[in-house]
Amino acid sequence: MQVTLRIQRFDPERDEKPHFEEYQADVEPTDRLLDALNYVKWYVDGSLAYRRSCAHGICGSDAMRVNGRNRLACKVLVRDLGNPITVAPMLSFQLIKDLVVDMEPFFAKYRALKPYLIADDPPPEKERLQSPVDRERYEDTTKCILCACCTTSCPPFWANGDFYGPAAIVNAHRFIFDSRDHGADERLATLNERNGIWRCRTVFNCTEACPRGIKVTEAMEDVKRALMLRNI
């Protein structure tokens, strides 16, 4: 089948502002959008820039807006997207070229919430044991692949880029509720600041956008309750 791709293009060396260009791609109905983009890059216009890596929905590299929704290009089939297919970069990040945006501020917020185990007690001889019940409390938020689909679908983040955003808070949740971790109070204190969790307006865009099916809004509410009750 042949599909038309309306792709947002922007080359900072030539263009004053982004614009859309149309391309024809010969693909199978069961091909993914990433396959269609590869067709354009490999056979039509080699200057097209976009991120991709594993192509299996694990690395999160190829997140973009597809027909106005944040999706992973490697997880959506062209037969399910209609024709034409409109492809654009994620919102609220600085545009570098075409579909490539600057992710560094996103990862800086992620690092600021210390997404790693903080344990004050001496290391055990083997491993730090944990019950299945304790593990279940944060199991869902371990699935995050840092694609930024949730964060760039968030209206409060559109309005204020200093907001930590759902992805960073989801990764903080993963450790705040880990029974082996001792850094919850520090993370919660950070999230209680001006650009922390209280900027969340419970819109649910983040949950809808997550390609991993994480209950993002529920995790955000868990963090709010922990702050109010200090029930960690």
Second form
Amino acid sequence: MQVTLRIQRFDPERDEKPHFEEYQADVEPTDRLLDALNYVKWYVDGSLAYRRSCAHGICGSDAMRVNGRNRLACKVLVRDLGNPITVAPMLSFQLIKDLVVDMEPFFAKYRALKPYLIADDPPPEKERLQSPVDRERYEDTTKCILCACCTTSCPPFWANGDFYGPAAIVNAHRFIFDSRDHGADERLATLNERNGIWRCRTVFNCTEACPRGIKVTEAMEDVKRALMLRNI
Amino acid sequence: MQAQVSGVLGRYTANKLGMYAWALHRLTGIGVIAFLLVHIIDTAFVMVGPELYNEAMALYKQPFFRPFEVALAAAVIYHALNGIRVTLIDFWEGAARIQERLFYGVLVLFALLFLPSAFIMLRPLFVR
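Having seen the form predicted on its own, I'd like the form predicted in complex with the partner chain now, please.
Let's see the whole complex now, leading with the same chain.
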């Protein structure tokens, strides 16, 4: 089938601001949007820039705004998107070229909330054991692939780029509620600051946008309750 | 359900009701604050003199003003009810999972509170 793609283009060497261009792609209804983008890049206009790597919804490279909603191009089928399909880069980040945005501030926020095990007790002889119940506590937030779909769908983040944003907090949640981790207090102290968790206005765009089906807003609320009620 | 929230927030399509609830919450919040500012100013007239104050109050009683008062009532009722919804989401584990149903609850309660109020407020304009 033929689909029309309306793709936002921006070449920093030529353009002052982004504009939309239309392309025809010859694809199967069961093809993914990524296949349609590949068609355009390989057969129509090789200058089109977008990120992709694994193409199977795991690396989190090809997050973009598809018909106005954050999606992974490799996880949506052309037949579910109507015609024409509008494709634009994620909001809030600096544009590099076409659909490619600068993700460095996003990763800086992720690192700022210490997404790694902090344990001051002496390491045991074998592994640090954990009961299935304790493991279940943070199961949902282990699924994050750092695609930034949630963070760039968040109105408080659009308004204030200093907000840590849902993705960084999801990854903090993964360790705050891990029974083997002892860094909850320092992470929660950071999240209690001005640009921390309280910028969340429970808009629920993040939960809708997550390609991994993480209940992002629920995780954010877990963190709020941990701060309010001190129950980790 | 689709809608574009325009302006700075634009270019993103809401899918879940949460975004509508939030946008309305913002809008009504700004509306109520704007009225509060006006209200502080007109109340402050009493310091200048009772005549000025009475004149300002008479302005509010004009039929022309009534629809604005109805809009204010709508804003206050929605903002209060959705505020309770947001508070529930913050404090009650599990509320986030049923946030859309809670929003429908807000709409039902809004209708129950607002429609009779609007009726009572607007009736004197039509019935003498």
